[in-house]
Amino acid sequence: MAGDEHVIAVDTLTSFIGSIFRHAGVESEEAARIARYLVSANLTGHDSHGVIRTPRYVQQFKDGLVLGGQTISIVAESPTHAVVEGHYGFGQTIAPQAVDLGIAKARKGGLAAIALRHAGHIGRIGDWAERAAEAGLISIHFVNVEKGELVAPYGGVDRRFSTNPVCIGIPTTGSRPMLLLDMATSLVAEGKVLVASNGGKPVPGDALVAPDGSVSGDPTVLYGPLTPGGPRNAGGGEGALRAFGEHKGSGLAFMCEILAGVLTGGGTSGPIPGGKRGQIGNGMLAIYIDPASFAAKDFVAEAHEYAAYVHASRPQHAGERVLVPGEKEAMTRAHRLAHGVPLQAQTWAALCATATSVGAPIP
C-alpha cells in the first residue's frame, strides 16, 4: 500500500477478480476472461474500465441484467457484413466473438462491417482494436450504450448521449508500439468520474454540467450523495457529463448513437422508458480493413515511419515528449506489468466487500 493506494501484482489481481466472478456463479473460463480484460484496462492506464467495474458487473449479474455463457447469433449477414445479437451476455465474452467474425470476413473480402447489439458492457474498446491489429487488420469502432444517457449535448444540460467511444487501431509488427486511438466523446469517461469518486485522480472542473448550467468537477453532480466505498448509481444525480471539444465532440457522440444504436438495431441511449435505468446494452459498429487488399504497399512500415516522424517533433515544453496514439498506453502497460497495478483504497475496499458478499477469499 502506498499512501491511499494499494499496489497489487498483476497475477494476484487477475486471480482475485476471476475468483470473485467464479464465486458469484460465473463459469470458470468466462470468469477468467472477464478478469483478464478488466485488468488489461488497468494495465493501459484506463482504470475507468478496469477492475473498478467488478462490483457493478457482479450486481448486474445477480440482478439478471447481464447473462453468463452467451454466444452471439447472426440476425443478418452477407460475405462482407453481419448484424449480430449479443443477448446481453458479458461484453468480455460477446465482443471477442463479434470481433473474430469481423476478422474472418475481412480476411476473405478485404473489408467487413459488424453491427453488434445488446452486449453487456464491452469494457475498454482498445482491447478489440488490438485484437484486430494482432490479426493484421485496421479497425474502426463506434460505440453507444442503449438506455445509458449520461452526457449532455453541446449547449444543453439534459442527458441525451452515452459516453460513446470512438476507437481506431492500426496493425503493428515486432517491437513497435501499438498505434491506437481510443477515446470517449465525453470530456471524460463515466468511469473516470467513478475513479474520482473513490478518491482517485479528480476530473477537470468543467467535466460535468449541473441542471442550472454551471460546470463542475464534483462526482456528486452525476451520482448524487456518496457513501465511501459504496455503490455509484449514475442515475442518482441530476447533472450530466459534458462532451469534449464543444460542438465537435457532441457531433461525434450524436453520430455514434446513429451508427451504434440505430443502425445496429440495439437502440439509442434515450429516451429511457419510465426514466429509470435498468438493463443496458452496448452497441458497436466495427469496420475491419485488410491493408493487403488496398493499393497501399508496405502499409504497416509506412504507418510507423510516419509515427516516428510525428514523434520526432520538437516538444513545446522542455523535458516532455511528443507521443503518438497508443504510446502512453504501451508505456503504462510496461510499467504496471513490472511494478503492479495501483488501486485507490476505496476501490480496493469495494472489491473486498464484493468478494465477501459472494464468499471469495481476499488475497
Given for the second form:
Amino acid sequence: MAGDEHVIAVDTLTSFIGSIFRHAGVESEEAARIARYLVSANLTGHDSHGVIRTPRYVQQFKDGLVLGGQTISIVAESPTHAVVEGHYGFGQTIAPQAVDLGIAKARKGGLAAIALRHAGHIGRIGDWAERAAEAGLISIHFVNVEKGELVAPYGGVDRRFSTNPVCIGIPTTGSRPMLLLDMATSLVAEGKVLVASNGGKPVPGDALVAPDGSVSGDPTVLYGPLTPGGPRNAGGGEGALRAFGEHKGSGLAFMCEILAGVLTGGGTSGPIPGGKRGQIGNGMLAIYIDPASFAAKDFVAEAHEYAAYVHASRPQHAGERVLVPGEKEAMTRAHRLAHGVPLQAQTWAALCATATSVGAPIP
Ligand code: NAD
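Beyond the form predicted alone, can we have the form predicted together with nicotinamide-adenine-dinucleotide (NAD)?
Shown next: the complete complex, the earlier chain at its head.
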C-alpha cells in the first residue's frame, strides 16, 4: 500500500480479475481475455477503462445484459465491408473478432470498413487499433454507446450523446513507438468521473454541466448522491458530461452517433422505447487501410520521421516535452509493467467485495 493507493503487480492483478470472472461463471479462456484487456487499459494509464469496470461487468453478466461465449455473425458483406452483429457478447471477445475480419478484408482489398453493432462494452478502443497496427494496418474507429447517453450537445443541457470515442492507429516497426490517437469526445471519459467519485484524480471544473446550465467538476452531477465504494449509476444524476472542444467536439460526437449508431444499425445513445433496461451496447464503425496499397513510399518510416519533427517543437513551458498521440500511454505502460498498477483504495475495496460475492480468493 502507498497512501490510499494499492499497487499491485500486473500478473497478480490479471489473474485476480480473471479469477473473479471465472468464479462469476465466465468460461476460463474468456475470463482471462477480459482480464487481460482490462489490465491493458490500466497499463496505458486509462484506469477509467481498466479493472474498475469489473464490478459493473460482473453485475451486467449476472443480469444477462452481457453474454459469455458469443461469436460475431455477419449481417451483410462484400469483399471490402461487413456489417457485424455482436449479440451483446463481452466486448473483449467480440471486438477482436470484428477487428480480425477487418484485417483479413483490408489485406485482400487494401481497404475495408466493418460496422459492428450490439457489442458488450469494448473498453479502451486503443486496444483494437493496436491489434490492427500489429498486423501492419492503419485503422480509424468511430464508436458510440447504444442507450448510453451521458453528454450534452454544445449549448445544451440535456444528454444527447454517449462519450463517443474516436481512435486512429498507425502501424510501427521495430522499437519505434506506436502512433495512436484514442480519445473520448466528451471533455473527460465517464470512467474518469467514476475514478474521481472513488477518490481518484478529480475531473476538471468544467467537465460537467448541471441542470441549471452551470459548469461543474462534481461527480454527483452525473451520479447523484455517492456511497463510498458503492455502485455508480450514471442515471442517478440530473446533469451531463460536456463535449470537448465546444461546437467542434460536439459535432464529432454527433457524427459518431450517426456512423457507429445509425449506420451500424446498433442504434444511437438516445433512449429507445421498449429497449431492455440497462442493456447498453457499443457500436463501432472501423476503417482499415493497408498502407502498402497507397502511394506513400515508406509509410511507416515517413510517419515516424514526421512524428519526430512534431516532437522537436520547442516546449511552450520550460521543462515540459511535446508529445505525439500515444506517447503518454507508451511511457505509462513501461512504468507500470516495471512497478505495478496503482489502484485507488475504493477501487480495490470494490474489487474485493465483488470477488467475495462470487467466491473468488483475494490475493
Ligand atoms: P485522454 O484524454 O487521456 O487522451 C486522449 C489522446 O490524447 C490520447 O491519444 C493521448 O495519447 C493523447 N495525449 C494525452 N496527453 C497528451 C499530451 N500531453 N500531448 C499530446 N497528446 C496527448 O483520453 P480520454 O479521452 O480520456 O479517453 C480515455 C479512454 O476511454 C480511451 O482509451 C477511449 O477509447 C476510452 N473510451 C471508451 C468508450 C467506450 O464506449 N468503449 C467510451 C469513451 C472512452
